[in-house]
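The chain below stands alone, shown as structure tokens; this is the form predicted alone.
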Amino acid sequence: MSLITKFLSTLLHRREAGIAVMIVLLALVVGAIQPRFLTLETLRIIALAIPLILIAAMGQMMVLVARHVDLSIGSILAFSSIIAGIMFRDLPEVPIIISIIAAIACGAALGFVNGVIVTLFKLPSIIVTLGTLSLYRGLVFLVSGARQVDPQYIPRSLIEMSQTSPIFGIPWIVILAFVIALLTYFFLDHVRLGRQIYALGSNPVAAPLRGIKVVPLTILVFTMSGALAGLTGIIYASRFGYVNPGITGVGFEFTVIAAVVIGGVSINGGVGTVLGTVLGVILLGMVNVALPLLGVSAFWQDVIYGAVIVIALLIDKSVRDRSARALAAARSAA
């Protein structure tokens, strides 16, 4: 009996348990106010809102755990999506899989550039990626000629990925997103390279002393984030059926960062779990769907995202300060 009590106590003290409780409470409260929120149709809408954020959040999570941040993922998404869209429109004879690989490769290349600039010039990633956010967005307009890729050019088979699958009718993009999350979990928790990302974020100064190759690892993290943003660009084309250079991915980075920090990933690096991030994405997806149902203006979403990031920073600082005081007290007692 004591083992069960200990297990439940440990579970309840995990950050993920708090997020799960918030998800349940949100569903109950919004469902009581607006019963439509608890219908299968609304559940499907929430499910379709998750893949875009979740896949990119896996990449952003790794970047944040490594004590960096990538503000350019929205522009990388747009660039990768427009490249695939142009291939769909101008090279219809090319197999879809080639266009998908091209989009992921473009995202990886842009992420690689971010990582190289951050490590080569030893610049803060927030400044570098703020610059590349604008740079990559400019490339989107240059490559596309500011022209939208219209729905008739998006392959029907790609659009169907957002509609159904043989697996209980769950759309393929939802299945893909959770597969990516599982692979990320396996990489971070069971692969030595993944564990090194946590070590790097926890103590960048001590990381080289542990045999961690900081520069290649940092570049790898940004490259993986870019590749996942590139894949998200394909999901965007599947979900919405068009690619517009002016609106695709705009503000997306803040949505992803909000979801990741809700999930308990520390902006100061070294802390965060895939499960927490998944729950954070689900909670944010529910909020996105709940607000319109409650008649709340969509502009409040931006307010919520900004508030979440600021609150997460304050909580993280408070936790670090308490930990520092506890460590100092332990040393004094010793």
Given for the second form:
Amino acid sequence: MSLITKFLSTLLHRREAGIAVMIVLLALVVGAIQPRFLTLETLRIIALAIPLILIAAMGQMMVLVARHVDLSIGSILAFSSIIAGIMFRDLPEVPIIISIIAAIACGAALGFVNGVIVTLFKLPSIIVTLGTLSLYRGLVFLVSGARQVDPQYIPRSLIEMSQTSPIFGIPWIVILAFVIALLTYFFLDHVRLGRQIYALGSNPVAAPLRGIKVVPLTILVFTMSGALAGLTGIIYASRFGYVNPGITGVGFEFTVIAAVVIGGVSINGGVGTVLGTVLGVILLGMVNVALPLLGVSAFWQDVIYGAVIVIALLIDKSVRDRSARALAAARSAA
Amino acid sequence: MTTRTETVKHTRDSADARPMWQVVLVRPEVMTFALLVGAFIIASNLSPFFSDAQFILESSTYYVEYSIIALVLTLVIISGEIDLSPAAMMALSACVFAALYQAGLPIGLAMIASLATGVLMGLFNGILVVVFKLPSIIVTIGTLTLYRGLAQVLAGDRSIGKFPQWFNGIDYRLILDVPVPVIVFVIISIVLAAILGTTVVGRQIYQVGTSEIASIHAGIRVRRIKLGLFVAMGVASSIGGLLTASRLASVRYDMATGGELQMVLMVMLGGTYIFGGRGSILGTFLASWLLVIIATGMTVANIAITAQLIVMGALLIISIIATNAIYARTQR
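Could the form predicted in complex with its partner chain be shown next, to go alongside the form predicted alone?
Full complex below, order starting with the chain above.
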């Protein structure tokens, strides 16, 4: 096999390649039907749809890699968002950056609580976070008095984050999202703690034997997921210009989980890359924008998300089965 | 070193039997019952309405649809699986019913079609779990989004109503002073408790949940049992959806949004073990009434519906912690 074909075959056997191919195909098909899809304006809309999902997806991806699930991120997003909104409204003399930091800290604190409950009582994270999904949403209503933070209170400079651009017309929040993705990549691939998350997820029994401190690591993962959901809350306020306790972030967890599993992150832990997740988010963002352009009712969006989750799980399963068989064959050959 | 600990283990092999009072009293259902009595006393102090059985029966009709599904969910969780899609299945089967009726189908046929939708949805969940061996916990998150989405496609954002008069308001039909949905709930409880407690299949459900591999070796048809349970979930959800449609006299795609939390909460409060193999219908039955009293109690006490979200979420977490603690104590 020549070097080039070998290179091509490794490239094609990566999970990310499949998603990239799907992205290109989707762009071509939708573009063929509706040429407006292949314009810069559409690209800008897609780019703006990405940051919200991408930042939270980085957190969810780490949680899934550690063999857990976090269903509460939609409520954490809302909580951080409403805290920031209330501070903007009631404490206008406080610098914006302080409010933003406070909101992210709130998200981290709620994530920390998730992690502590899961590890301290050895409970399945899905049930715990189903509980905190409701609990945190209740807190959102409680602190806000069930009142919306109206657009006039959201600072202009924050809203401009999603409108103005420092370079090439790419809005600030898009750049921020990709910086977060790069940092996550660096953390997961080049920091010992990040590698330990993979070790923990691929074999939770063996992890402590290798000297991994499972409890603090799990709590850290949930805390990071909470903090990133909190940051997403700020982006939400910037993007939509209001915070509503009953609307903000409802059902957001399903979108994020869909994006992450399309990106090839295995629900059985230990497998998943930042690149795959980024591509998964982009694919989902493209689908979002393509639907109205194709004249498909927005009602189909959830159907597509659900189908995408199920299909991604089936693909993941078949990939795992195949690699397990290959491993068994290699072992018996040796 | 190893041998010594092993000999020590052997002498501990047959631990002292737990005293009788512990066997009877230290079990999750007793906790549920104590909570039920406690909640009842607090609630009747809060409002004189609660000493009136009729009031409790009437208010229970808001939750009894969930309770019926929670009974079947109990079996699913005992068998070691979980289903988070029932609320979405309620919505979709109710939307199928309403859309077909509106399209001119006789109402009886529309109801049968709705039940068939339930069977199909349950079958789909079951096949993904049993045949494709995907973890139910995450698959049903996918199908919950899928079913809810289909309901939205079918019904759009309008509510479908104008059912014939006899169909509406089943919660106001009384038999012996008891609303019909509550009677359905009690009958299903008795049937499922009998199946779980006395039949071979019932005992096999426990065995599957305790150790799936051991049950396969013991010749239990694990896949068939699990598939059957998921289909039963679909049917129960469809019944729940139809009852809700009758109570509200209309159907929207967002029916029972977030209902999965309440159903899982009923099962967990009833002392069913989240990891499978333990639990009872009696527990879920008691927990359903507990939830009715807590929820209506908070409404009567003028606690905002939003604060109820906090209580429900906290209760879910506390109930799993308590149940796990009780089982950890009694595990030998």
